[in-house]
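One chain is shown next in structure tokens, namely the form predicted on its own.
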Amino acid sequence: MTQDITVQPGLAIERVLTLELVRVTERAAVSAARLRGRGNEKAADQAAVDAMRRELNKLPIQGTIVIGEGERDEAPMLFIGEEVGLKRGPKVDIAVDPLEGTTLCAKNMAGSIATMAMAEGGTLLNAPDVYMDKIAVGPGYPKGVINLDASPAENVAAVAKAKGVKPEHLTVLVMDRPRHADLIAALRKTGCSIAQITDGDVAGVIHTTNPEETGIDMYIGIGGAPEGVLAAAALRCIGGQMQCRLILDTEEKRTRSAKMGIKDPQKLYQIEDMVRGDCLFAATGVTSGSFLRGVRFGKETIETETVVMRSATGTVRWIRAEHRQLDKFHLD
């Protein structure tokens, strides 16, 4: 029986959720992680997704999942408009990607997670399923330092300024993608180090919000617009910053995206238009990367590791649980 909850709106995400969405992800997490390494991307995305639901309709909130299952994965959806939870509580927007690296858990490679986010309701982007430009740092920064419309070097030149360091000692992530060729070549002309991922986009934002553990000073890039909003929500709670440009290349993705409420295509995205108001962020690692630690199958006992975050407070927690009680993973 699911207690009753009543408390001040403003703080309905805090007192009732932050570790409740630890508990989403890490069900998502480990229904994964039993299919690591097995070569197959649908059936590891199709347990995330299936243990993520039956954990959010467990909730009592009001849930809209507005940034869900992308149609590229060709995946059983989490779909967007799907409405989850208890019907009761808070209203809620909710981004989820219940398995980000699929190809990185069916290879058992580093860096896969499980992740979502929760806003108050009517508070997230709901963004299109398409490519958008993205350039990120974590925080500590004056406003402004970033700018998606500069050049590579005069971004790098901004940041190693306000860091207080040359531009040789800062690094950038990149994805490992054809259509990042130009980039790397401009990036390489700086004297930056540069650090590529072959997936894992949300993951890839994410590192520089922390880069004193992650050695990530910045994100640039070309990645889906859904893992867009996802990674604005982390960086919003840690004071990071973020612009992105949706890339509507095609009058079916100028169409597609007006009917969802994109109405001008080239908007310029800062993490206030992509993220308003009080949000959580969680995430809980599959397999093990620089970030997070992956899922740990003991004779007696599962070890996850999540980061959850807050933005309203600031606060970062780093959660690594135990688990004793097995049966509570295993299919209701």
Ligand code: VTB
Contents of the next structure:
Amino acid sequence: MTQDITVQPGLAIERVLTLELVRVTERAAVSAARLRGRGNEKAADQAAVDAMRRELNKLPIQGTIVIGEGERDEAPMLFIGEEVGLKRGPKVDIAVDPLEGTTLCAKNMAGSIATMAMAEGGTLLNAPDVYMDKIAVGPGYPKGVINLDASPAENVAAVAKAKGVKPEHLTVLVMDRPRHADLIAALRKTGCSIAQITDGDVAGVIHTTNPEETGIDMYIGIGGAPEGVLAAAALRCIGGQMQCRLILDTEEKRTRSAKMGIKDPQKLYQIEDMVRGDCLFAATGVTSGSFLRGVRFGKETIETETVVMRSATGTVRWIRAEHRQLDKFHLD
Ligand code: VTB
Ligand code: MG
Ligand code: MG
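Pass me the form predicted together with this ligand as well; I've looked at the form predicted on its own already.
Okay, now the whole complex, with that chain kicking things off.
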């Protein structure tokens, strides 16, 4: 007897879907990786989008893209509101960034990933594609240790105290952007170490969940709102704290976000406000980074590395895959 994927009350995301997410991000990563170092962001991104869409449409879900490549008219695929899947099975919200770090991929620099999250229908923040102010730490800290409305110095002091170290022994990750000049200057005064990345703050935020391995204790700065929701989904699974606020500094942005259901443009979002239900998160490395190994093209196999997480249990799985049947990847 074949069993349909059923929905358990309060657990809309069936665990069997976990591996399906892996397949989706693996394919997107392989497609993008073929275009690593070609200096063509757009082509790499498009390849990842096409592959991700093709794989999503094989899944037994009634999925709605809530974070995607933009509005319908500007994004032909994986646009916000697009329905994906086989149109049977659980109703789910989907957030995608098929190629997070297009520049990293185009320049063959460390840290580009293919990533997505899936959550119970109606539970993911429909974030517009605007900037977002973010602060995050990993698990193990007392609730409220970070505060987006406090100064960088106050946050460094609070996290250092909770960790039981001096500020000099704390490392804060910040994206290398002119807009972060004041933030960096304020952090410098605390004596902490600042690690900088040129792109890719989904992985950046996730780095805080494993400071022993990554050396990163806290993430602060302004990045994309879609990336904020994706990172929040990961932290909802692993643990940690994150606070965010949309930057709606023009009338156009406020109108656009109001249309997407954002009532309070000043709202301070906690993880549970961005990902309100059970969720799954997956990311596959495109170029190698400190988070994930990039795709390796061999003679007989293509190797991928993926992390997949499930909030219901907090399980985090690292999946190294060897793909054979390379002809099947030809389409990608
Ligand atoms: C942000 C960040 C992403 O691009 O969206 C950034 O969240 C764009 O910032 O991780 P700029 O406009 O300052 O370039 C990424 O780094 C990659 O998509
Ligand atoms: Mg992208
Ligand atoms: Mg991105």
